[in-house]
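Let's start with one chain on its own, the form predicted alone, as structure tokens.
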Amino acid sequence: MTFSARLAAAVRLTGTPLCVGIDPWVDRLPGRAALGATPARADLADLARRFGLAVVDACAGQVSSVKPQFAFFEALGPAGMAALADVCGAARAADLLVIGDAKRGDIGSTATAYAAATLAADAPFPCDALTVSPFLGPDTLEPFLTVAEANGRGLFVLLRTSNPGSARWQAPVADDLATWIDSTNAARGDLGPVGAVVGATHRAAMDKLRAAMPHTWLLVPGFGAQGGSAADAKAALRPDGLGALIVSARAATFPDAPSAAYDADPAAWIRDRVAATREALAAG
């Protein structure tokens, strides 16, 4: 079964195109305070573990899929990547699909071997799906896209970021590259495997680029805590309901301000949380 059509089965199943972000800021992670001022890296990289899988516990059966933030793991070391490869196989065993977050791109062999970590059927850090940069060129995205294919797995290519700067470099070479990811997905089907990056932050470049790109899924950052709105985010949906997934990490997992419940608890508080983040996008 291909990526596409494993998202949109779990799409369909979930009834919302919410993704939840897994980004294990240190300063907020429930427990933290009771680890001091110098909390060895190891020790932080249990806490992140711990909350990584209290987001998949709290996601399960809720939404399709989650979105672990790669950098954040890798921060911790030895003992944060080994939390980042838990944390992708625990969630792919309670039927979550995983977009990893890691923003890889290089040449040939290189551009292989970080597809294997990630896409291959035997990966270390098991994923559904792996955020990818073009900017080295095209040639560059086809050992990913070999890799992924072969494993009914996808991509999401970096298009246009949910950040504020990112229409300097981005955006003169976005209908170009919304052509080639776009004609790369029809020669394959409906939605193909490989999607695109365009955050909710930019609302007239979201929806031309879903016009253009009728054939694929787009993955929105930006929404909540960014200052996307739910119709913005909205706006990368195609008329079926298909076509994008929305991400939300700060808004859903974490509390505005200390709680004792969330430290208590973070898995039943971050369930409610995302109920919620769920309502807000339907209702927006």
Given for the second form:
There are 2 protein chains.
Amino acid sequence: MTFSARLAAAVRLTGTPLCVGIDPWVDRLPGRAALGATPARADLADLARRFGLAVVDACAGQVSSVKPQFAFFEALGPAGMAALADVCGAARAADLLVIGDAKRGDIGSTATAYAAATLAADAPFPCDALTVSPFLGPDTLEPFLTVAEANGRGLFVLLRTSNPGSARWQAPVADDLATWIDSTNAARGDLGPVGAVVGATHRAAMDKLRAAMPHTWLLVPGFGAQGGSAADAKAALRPDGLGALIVSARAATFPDAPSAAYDADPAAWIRDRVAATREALAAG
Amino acid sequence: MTFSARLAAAVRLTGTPLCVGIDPWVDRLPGRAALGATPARADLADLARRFGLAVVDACAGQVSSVKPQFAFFEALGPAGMAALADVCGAARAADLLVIGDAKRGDIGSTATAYAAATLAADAPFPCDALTVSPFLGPDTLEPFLTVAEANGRGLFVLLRTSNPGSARWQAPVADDLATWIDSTNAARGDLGPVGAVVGATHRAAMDKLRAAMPHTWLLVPGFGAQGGSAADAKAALRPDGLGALIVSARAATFPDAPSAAYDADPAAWIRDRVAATREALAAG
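Any chance you could show the form predicted together with another copy of the chain after that form predicted alone?
Time for the whole complex; same chain goes first.
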């Protein structure tokens, strides 16, 4: 079964385009205070693992997918990467699709090595899809796509990211890149394996790209904390309610201020917050 | 002491612009045959560590720097990342500058997390410089630069990569990006902390960028195996002999065919090959 078909089924089953980000924000992890001022990196990695597993527990059955952010695990060293592997595996075991947010990109056999790390059947960091950078060129996306399709996995190519400065080196190539992505998908049928990352913070670009890319899943950061409204984010959906995953990360998984209830049972706290985020997105 | 000053001193001391890539190519690692058809990933990670340490041993005192390719370690899972951490640490202990080839890029606090992983004083994967992708925009390079400069480290921004398809989404922004990079360096003096990756495989682009970026170190892949000649690669040097690191990776570290001498003493074999590559580069 293709990634796109699996994702469509999971979105229909859960009834929401929400995708919950897993960003183990080291200063705010549940249990962080107990480690004192100079915690060992291995202890922080263990907190990151527990946090990730709590997000997975909170999300199972409520949303289609989770999006672990590789950077925060990598900052915790090899022990952090072991935590990432565990969180990815637990999410897949809980029938959540894993969107690995790694923004990888490299040439030839190096791209294949990144794909082997994440998209192969026996990948050590098992993901259902991976965010990738197109900057090196179409010949560098092809090795990722080959491994992805062979294993029923997908990609999300950076197209218009949510940060304020994204236009400068993305806008000059956006039309050509959007055409490359959507035509790659069109050649395979309806919604295809090559998604695109488009921030909810750039509404005009979103409207244009949604119209130009009818065969493409959009992964939409920037909803909530970064300033994109629910309406801005939902502009990424096709009329059939498919075609977009709308991400909430820190707003759905961390309290605004230290919270004893959160520290006592993070999974329960996050489960309630994810439910509220689903509702806010549906109502907005 | 700045990264640029440390690099200039190391290039002058060793008398060569050569930088040796550390690409643990899993099928060809010394000792691979002894592991049989279905090796455990942890055993492959151990071979990758030994290979990386052999390259470090072979390079110490001969070249200024080594360039570990993160992808090949990541493909071996958390154990592979532990091997990467050991290889980076051993290279720095041997007075080799470590150019971490990770091509990372992300927004805000996520970029800072990648920088913490590699460029901070206590980074788990300690590098003297990191390759980064500019595609997300200048505001996403700034967190990397802040961490790098605070710790005497540097960056190499992808500008014109060595693969055949690199022009498509790089050429439209190359002039603006080159100006951003070189002016960032010029504001700091002579050669600055923000290098650029320019392949030896695109000679006309190299000549133009070298002339346009007098304050910028170039990191030059594509010499040898990918088809760039010594003369093409050396076009990246400034008249003073500084301003470029010319990379040789697999050609300097793997035999063309299985070799008993290589398997018996990889460090000795690589030491000879690195010396020959230095000579070929000097003569070409």
